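Starting off, we have a lone chain in the form predicted on its own, written out as structure tokens.
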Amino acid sequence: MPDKRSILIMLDPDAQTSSFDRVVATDAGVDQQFAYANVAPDQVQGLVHGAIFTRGMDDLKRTAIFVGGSDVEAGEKLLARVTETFFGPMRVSVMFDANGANTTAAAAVLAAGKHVELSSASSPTALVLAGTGPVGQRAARLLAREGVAVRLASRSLQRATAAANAINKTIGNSLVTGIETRTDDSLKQALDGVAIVIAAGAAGIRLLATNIRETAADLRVAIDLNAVPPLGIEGIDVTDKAKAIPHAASSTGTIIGYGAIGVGGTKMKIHKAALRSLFESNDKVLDAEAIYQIGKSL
């Protein structure tokens, strides 16, 4: 009789395994993990032999992988190792969501997406601050992919450029434009004409102040993903969603404001989404744009 537990194996470049990664799991439902931790690039071909090598082809899909951990592109470094270990029908659906940075892009976008028609027929702009870490990098790409022109922020025009230059190549289109903004003048140009501002910054940084974000006339959506004092956007708290939100220059006199929190119940479901999904079949990769995939499905 064929076995029908669900099995993750968690693999994870951190020193122990992400707690918050093996409760979501069990959450979703999942049987059993295998959660390994301190996992190098050259210790994933025994473990995904493991994986594919243990039950029938028809039982395949019963096992999966989730690369996780805090650091981005350690995770990314496993997750080619996994796929690369992977031949012919011998292969598992995988994950990844290291830091949440997947999930967490596919909620912004997805919540700004509930306000301003995301496509090349309506050319609705968005400003990304932070934009060269792994969540603004992957918000910038799928709302690229969505039809946006995107301007992708840094303090340093040399990252936001290089940045903005490797998600037009992979996407296949110019549609981020890597821009800096070290001052609040360059901060104010950026706005211009700007109707989505998604704030991607590392913990505690104030990256958009009330005074500056209230010269924007068209912005419609501020979406802030910070949710350690100071926030990224002023005047946005950690739990606001879909909160109207004062804004002097606006017709209305308001817009709309999520928190970090406020997107985290979307970020949540579609977590224990894309991992029920891992066990539909053996030769899924759920990377940034499959996994927004199933967000917009929910």
Second form
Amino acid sequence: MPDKRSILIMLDPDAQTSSFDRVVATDAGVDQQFAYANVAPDQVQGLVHGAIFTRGMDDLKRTAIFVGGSDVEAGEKLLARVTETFFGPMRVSVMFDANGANTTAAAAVLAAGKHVELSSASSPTALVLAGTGPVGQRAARLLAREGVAVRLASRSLQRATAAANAINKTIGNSLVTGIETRTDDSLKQALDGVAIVIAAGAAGIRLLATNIRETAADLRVAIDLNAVPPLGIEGIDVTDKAKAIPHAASSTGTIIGYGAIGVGGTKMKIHKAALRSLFESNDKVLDAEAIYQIGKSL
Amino acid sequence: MPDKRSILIMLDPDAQTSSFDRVVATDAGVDQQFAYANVAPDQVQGLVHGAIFTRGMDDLKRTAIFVGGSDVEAGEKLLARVTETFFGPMRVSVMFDANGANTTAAAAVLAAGKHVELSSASSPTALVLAGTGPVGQRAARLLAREGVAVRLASRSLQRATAAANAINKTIGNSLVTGIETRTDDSLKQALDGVAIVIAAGAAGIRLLATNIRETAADLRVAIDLNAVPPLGIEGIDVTDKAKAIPHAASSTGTIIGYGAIGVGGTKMKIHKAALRSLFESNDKVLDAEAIYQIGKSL
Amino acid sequence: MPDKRSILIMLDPDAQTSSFDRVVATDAGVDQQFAYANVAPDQVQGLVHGAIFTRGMDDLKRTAIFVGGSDVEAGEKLLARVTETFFGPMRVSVMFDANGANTTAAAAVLAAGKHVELSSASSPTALVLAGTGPVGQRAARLLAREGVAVRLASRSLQRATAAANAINKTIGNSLVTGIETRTDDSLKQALDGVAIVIAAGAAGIRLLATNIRETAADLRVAIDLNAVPPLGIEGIDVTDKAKAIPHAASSTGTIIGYGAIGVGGTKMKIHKAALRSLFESNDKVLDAEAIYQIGKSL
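The form predicted in complex with another copy of the chain is what I need now, so please give it after the form predicted on its own.
Let us now look at the entire complex, which starts with that chain.
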């Protein structure tokens, strides 16, 4: 008897389900998508019960849940309800990627790791600009888990510190430091000794100008996750992928640059691989760390 | 030329389509599900026209309609609109199973029939506790159609009598009697001479305590359709399936017990078989009786 | 490697997605339907981005968009947003057939063309009754593109003239004339010298009585697109398909008649062929003219 068809129950808090999430699910080979829009937290229990009470234990791994859409905070509430509803072995695998935050952060850190060894031994320092947003926080968390010292930057020191503390508490170390980058001087200071910079800001906001960037003598990789002009890091194009970018302060005269589309290919591969892995067992919870591990194994 | 893909148009009055109904439809082998949430009665005609005006007569049986969701009354209104919209041979098969009421009632009566011969000749008596709800009424109706005398119990004599009369009128006999079971004494009286008891109450309400149950000397089968503790019949576990339950008043010292999950396997088999049978012709209306007949044939 | 599964993103402004559109998409062989209801113009951009940013250029033709539902005006706004969102090669093919207006108009003109040569050389004249509606306007436009002189009739001369002028401006000629047909006399005058009459009115409105019709000595084909009695052209049945209809004023004593269902078979074939053609390249915009050309090639 062939396997039961794979089912992905897609929970989206937006008014319309994400066509992006659905195309990727199709291309990951999911047989059946049950795509729910406008999902409120109190509707989750019933939808999860329908997932866990319909197939026998042996077939439960052929059903999985994906929490997506554009609103990361709303999605996190849905994810919490999903996992609360499980009990004992009565569960299905679930992946969280609202606004692509997990796959984007994972792809950015993987890109950085191709050029700078990520470990506490080699001790590089990373700077995450606009680090209090969902992608920025996840990138900082993944870097800190690898042992990298991270400067998490925001226009507000208070929000930066709060986000940094939350990550340190989650991981159980103190590698992330919140910093404020309101002025050119504070930005130069933030870049001092930094090997990796990741810009995770909102669309159309320039976070780092070339004349500031080029003061960073130790910089080796710059990754800009913004896809809408003006780009977040001046001098890096949206399609750049491991491209040599002129950088006067560097001993080689260049650094490695990635734009949003340059990182996008890896992001899509991670997304599909994570979706496929949902159907290997019925007990996975794929949030940032697990998704990053899947990316590393590709 | 291969058959046209089978299409199930799923009408659900709830805010989100039932993931339960959708997984079962997948596992019954339906090729394409068009799942509609928030369906209002006045939207049914257009949806049915789309079903009957798109494929030629030879292929109409490859399209069918399922009315589901959690609200039995709202679902019944949708079913009425569906069948009203058909005309002459311009119709597709339709199945009604809002809140699983039909498949649950059918599975319960089938379970009872494995242990007590259901017929007017052998004249067993059945008691349906919380019999005015959708599952209770359907179980009483199926039993009475088999010739079994049924006591349909409720806390309100008026509602019990109304439900019993409605069933008798539908079937054209007078085998169902409405009774009130507010007190222990009325419950003992209700159990007197009864061979089958089915508890069809709301989640978490105890309908029958052991000390009352054990006064029923003729009792042979007890079926509890409630899946949430406290269970409806004390002493029966949710997973019991034809299990011997201690019963002092019985000559054998035991009765046969079924819990909600114990009946659930049969319920699921009936649900899938009924869905599959929809695509055998374009003129089926699968409500309680037809679904019970499908269950009997399994 | 097999082709990626074909995806049709269906945009529908109605409260429920059209089951008609979905069955036809199934029978056209579409692998995956993402059916969106209640689509507002400002939701289109995100849905289109999900279509164009997910698959590589080679696979973009395996994703397409269909704008359907019952509201032609609302659908036109969605179509405009869809095509505005495309940029350069970042696009997918799109078909517009809200309320079946394009496929119906195309099927009607094709039916007429089987019996009357449509060209400026042979110079037939056509009359489109209730020509200001979406089907009527499209039929007039397709006829005028073939070089046919068209009288576009309405109860309001102002609306008829506005619709005619709009079509003439689109095509760049002046073959369409708006006329008023409020009275029997104006109808007789409108029919004078006419070879083709198409009735494109709302359901249940009689547009042309037999005694008026039979004054048209040059009439050869009458097509009634109304499917609900009373039919739009007296004497033509909904199922008539190239049927000889008594017509006293004709030299042969008959004209050719088509009813809505008589045209419906061709309409469905065009609809499916147009859907299939969407997946041949990623740059098609299938509106009335392109859909008519597809119909001609069948």
